[in-house]
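Given as structure tokens, the chain that follows is alone and in the form predicted on its own.
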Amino acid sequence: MTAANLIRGLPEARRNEAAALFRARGVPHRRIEDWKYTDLRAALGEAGVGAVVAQWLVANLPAGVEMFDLSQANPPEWVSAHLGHATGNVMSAASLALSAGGVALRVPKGMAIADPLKLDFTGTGHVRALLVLEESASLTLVESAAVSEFRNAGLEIVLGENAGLDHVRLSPADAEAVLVEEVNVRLAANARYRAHYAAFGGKLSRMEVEIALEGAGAQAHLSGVSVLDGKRHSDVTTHVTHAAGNTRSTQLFKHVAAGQARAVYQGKVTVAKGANGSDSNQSAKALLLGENAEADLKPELEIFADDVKCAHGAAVGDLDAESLFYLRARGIPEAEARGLLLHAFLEDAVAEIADTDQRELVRVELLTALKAIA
């Protein structure tokens, strides 16, 4: 693929850096620590990552949001300034080096967008996206990971001072799909990022989130649910860096796995030197509904500062037998009782979604998935 076919407006040095990183590391596999639970090389087989270009679709562009097609020439300054900085992740580097298309979106300073922005990635291959919220801007981003044989999407998000973004990502189930997405978020002082990732699994599904709290008062609140059966696989891997003091992050992830499904959560929090006053909390829990189901939960803390408040926890188990007996004793059929308990287990994570409409959308998908395994 020649340079003329690649994303325009991306400095050659950034593209070359991304290409060199991907060539050096190659497709991730289970012998790499960060990918030990999710073997992308095995899932792709001899086909590898290819160089096909995936597609993007903005279903509705709310008034006030500026959009630029990354395949076009002469990008505005805000695109050139921010696109392509997230190259440390190997699959993000692959999408940056191999993609010939994508979309950039901007919310200008001080603008509060009421209508949600709906962004879908479709087709097979690599695609990039950039979202910039300038100072005191706000937006709700709703993302759908439509089914594909293999897709690798790289999304960069830049939040200016006092900006606020609500992000909901819904990934439907497909037993043959290999879906990889990397989200890199940079937050200035007093910016807020609230995200919910709902995943129902595929042959391999991985959501990798890198967040840098770069200004005092910045906050990141992450939550997510997964409901898996068959041989479906879902992996959420996060890394939150408290680069500045008086920053806050929370993570709450709930998983239900049946059949031979596998749920993975890896959450790392790094508190940088001098980032005093940082506050972080991680919680990951999973219910296994069969002897062959698996959950791998690995929260981590890396602290280089004093005067911080950080906590993490993980738990894996089965449905509570006493609660199930209590419901059965009151005449509730077993399948319905199990469904109620599973819904209750997942509900506190779903309740983290601020937007009522998006919360109900996730609940509908959740209940449909639970009926299939309860």
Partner chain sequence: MLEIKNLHVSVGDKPILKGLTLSIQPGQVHAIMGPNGSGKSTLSYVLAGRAGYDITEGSITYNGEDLTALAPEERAAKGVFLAMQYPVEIPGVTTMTFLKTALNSQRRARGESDLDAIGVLKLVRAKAKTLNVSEEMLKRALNVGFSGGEKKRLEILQMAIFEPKLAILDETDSGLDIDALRLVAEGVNTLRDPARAMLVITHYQRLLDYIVPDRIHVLARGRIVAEGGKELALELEARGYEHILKDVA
The other form holds:
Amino acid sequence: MTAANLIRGLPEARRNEAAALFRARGVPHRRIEDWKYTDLRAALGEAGVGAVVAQWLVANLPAGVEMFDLSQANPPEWVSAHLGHATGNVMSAASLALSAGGVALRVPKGMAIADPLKLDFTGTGHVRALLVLEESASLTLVESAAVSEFRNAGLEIVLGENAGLDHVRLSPADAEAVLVEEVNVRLAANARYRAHYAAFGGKLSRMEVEIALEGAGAQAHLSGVSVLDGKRHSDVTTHVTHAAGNTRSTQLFKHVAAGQARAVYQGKVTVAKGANGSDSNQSAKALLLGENAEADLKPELEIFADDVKCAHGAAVGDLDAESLFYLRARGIPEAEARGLLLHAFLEDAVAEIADTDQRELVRVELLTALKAIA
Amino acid sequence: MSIAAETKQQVADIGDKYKYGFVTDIEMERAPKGLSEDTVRYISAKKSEPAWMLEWRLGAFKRWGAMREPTWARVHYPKIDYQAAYYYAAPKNTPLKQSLDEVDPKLLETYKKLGIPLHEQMALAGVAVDAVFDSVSVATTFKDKLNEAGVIFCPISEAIRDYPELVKKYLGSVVPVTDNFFATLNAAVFSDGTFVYVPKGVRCPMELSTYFRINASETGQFERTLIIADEGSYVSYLEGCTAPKRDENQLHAAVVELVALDNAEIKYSTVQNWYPGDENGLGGIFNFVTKRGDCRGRKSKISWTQVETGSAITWKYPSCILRGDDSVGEFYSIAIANHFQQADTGTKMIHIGANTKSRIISKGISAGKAQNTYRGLVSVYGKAKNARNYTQCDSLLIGGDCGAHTVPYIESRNPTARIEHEATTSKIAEDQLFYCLARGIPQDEAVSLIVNGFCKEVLQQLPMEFAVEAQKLVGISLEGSVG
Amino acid sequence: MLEIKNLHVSVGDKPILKGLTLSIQPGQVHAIMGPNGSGKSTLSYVLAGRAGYDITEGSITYNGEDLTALAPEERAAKGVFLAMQYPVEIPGVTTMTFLKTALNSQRRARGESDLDAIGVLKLVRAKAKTLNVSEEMLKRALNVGFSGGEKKRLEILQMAIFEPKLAILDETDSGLDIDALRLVAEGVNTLRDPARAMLVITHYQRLLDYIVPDRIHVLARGRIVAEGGKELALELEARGYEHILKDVA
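Can you swap the form predicted on its own for the form predicted in complex with its partner chain?
What follows is the entire complex, opening with the chain shown before.
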């Protein structure tokens, strides 16, 4: 199934609002604080963001999941209710205003879907997707991003009370691709979002994740790995807002950058006034393996409530000499020992993936990527 | 007496939380209100400056006209009307005093009230003081003793006249004239400040200190400090700041430049207690300060320690440029924001040389409706082999109406560098408070005790005389913040 | 088997070992005793080939070969094993994975074929049992969250699995209570073998009650200052290092 021509289900006012925001701000560049380490304008050059339509593909729709092609007219109520929720995110506004197609998916109330739903974005241009899990529904979403010259994908996720989503995203390596994706997740009370983003970089690759823990007891657990070589770049930018009390969030991101690659992590946690009992933990670590590799980490806290437990840690370095010696002293050759330690470094982030098959899949990808580096 | 009890006592004695809020009634001489090229010329003429200095100022003023006020910090304030303030105010008949006997007794009385004894025989042993009152330095103590050691410690206006070669060589070499909006403004209109030069191999025989006082209303203070530690020398410098209680906001835009050559060390401590405004956020100083140290030489070291309890708004990032191989930068900070205060403060550690090390310990305390932000940058350049940084950033919240924010930037371009950053946010735990109360310690004292404990790592860095004052301040600043 | 002649070692610019000479034959257990800072750990690291220890003079010969020319992993494959005082924690690598990787690396280096997963598991389980190392410990990341006793037991388990020719035990008794110490010592004693030499490095005589050495060397200020049989340990215990150091001074 591929998309046709227009998001006909998007109310005109929302499209206009998004278009106005994008017109006012333009394509982000390094002078914009949030894009300091990721110069989209420079990467796109004169071509700009264009208005070409990217595609989406759902190869096997698991039984019980409803699907609606956003290029079709007369969307069901659940699509118009949730599609195009304004966030102030400029590239999300661009994908909303400029997309001509996309897909909306829904898991009805109380339904637990066992088979993973596979959603692929392909082609060049802008595309939109909406995923709604109603109360107590659960699903595993597996997303893969095929390489292309430029793609800007906007994915909105709405989780009803007590709903649970496992999200695994794999972004393959490509030296020429410019891939930007915005994931916006809104969680009602006691809903759970668990995501893993594995990135292998592009000419520019940016994953922007905005999470609103709107209902009490909602939880978000994010993890990710990136393994970069050559001149590849990968940026993970997250913003988790604890808008309600007793919400929890954890983040664990690991980056390995070799050659002249650049790994970027920007993570902001906001605890709103009155969101007492919020608990957040954020950890970002990077290993630099190349003389000209670069890591930029910016873990940020914005706290407006006092009864909270918030912590973050960040570290950049190389492999631990002590561990390397220990392994070699037990007979493991240096190259192999380095490989083992690199895997170990990434492993705790990979271990966060709940689904066994998906976890193995990511491990295989990492193995390939690490071999290329070593 | 315990610190907490002492704090309590002090508060009781003064009967008010800001004990430096009085005004000295003294006849003043001022520049005409507003800011123009003429203002710049007026200040330069008042200081009898050489032509090159005037040119420097005018160049800065021209650049400033084309610059915009920065908006990236987490501070909010009404637009400043730069034409509505005085840029120069000095007690009449002050310049060129030869001895303390010639200083207006009212000024001596002011400093006595502030707890800064200028009479050398009364002064704490081993601390030399430069007292800056609004736009001029009114007294510098222990000059003779310092001269013997070859240490130059004088008002910067004097240094411009007496040591032009040193000033020309180093002024603006760490904070360029065009660095930022407030630094450029300072370059155009700075009136006084302190100049220190410690010659090769000299360990400065005493602590040097400058006491800054804003007294006149509607007046900005723009001091400029320049400290040069020549090869193998050492100096410890302290500064304190106070201002009267006024309903208006007054601007303080200072620039501090430190230069450490090979094997030199500079320790710079600040207890900043400008008037913070009242409980409703009325009045207080806008403290927009650019402080930067350049570890220009091999194995040089610059250490910043700051206790920031005052000012309505604090915007300052004392930084280190670790240029020399094996150089070391440190930043120890306590920032307390209560009521409607806003603090956005932190540091930059720029690792350029090999084997450079830096350490950042920041303790932020927010209470009332205050907003407190730590903003920092650790940047490791490609050539900074084996660079090391450790950062610990802790925030403490007292009450549910304030904010505590942490914005660290970590950039590494060398695979042998190691950077570690940790941050936590917590509140004063009920059980800690209860434990103290149950043992008979009153609430405010308990808060003071716990907060002083939270800040201990930083307080330990302060020279003894300041540490005691700082501990008291911590308690006073948070009076009534719980319960 | 091991011949150390006039060994001088510096760390940075600081000389630590200053002319150490020592010889160990197969089947023997030697103990090195010495006060803190005498260079005991330096000796163990130099034997295992850790970077940062510069040999400025002297030689180390192992089975007729210059040991110092070998990388740490080559030494391990040739049968040199160092049980470390502070075993390193490696998050993300399970103990089982580590044991399998190390065992097969050593076998490969010796031209032997890999043991398959089941073979390794069988071997490890059999040895683990005697040392009271639980299945659960083997599943955990290497040394992460292990108690002091667990870490030391795991070191001895590795010794049992790798079957080295020369085992160096660096302060294996440190941080152990008496039961843990007994367990570890029993493990070591079952590994005593006519073909295997051991070098037991310790500050206290206590360990030598359980692992009785053939010969004791006292290391102080970077060189061997006294030598003797097992009774020397008792003398040290009774009279202290100070006394012996004074005697030789």
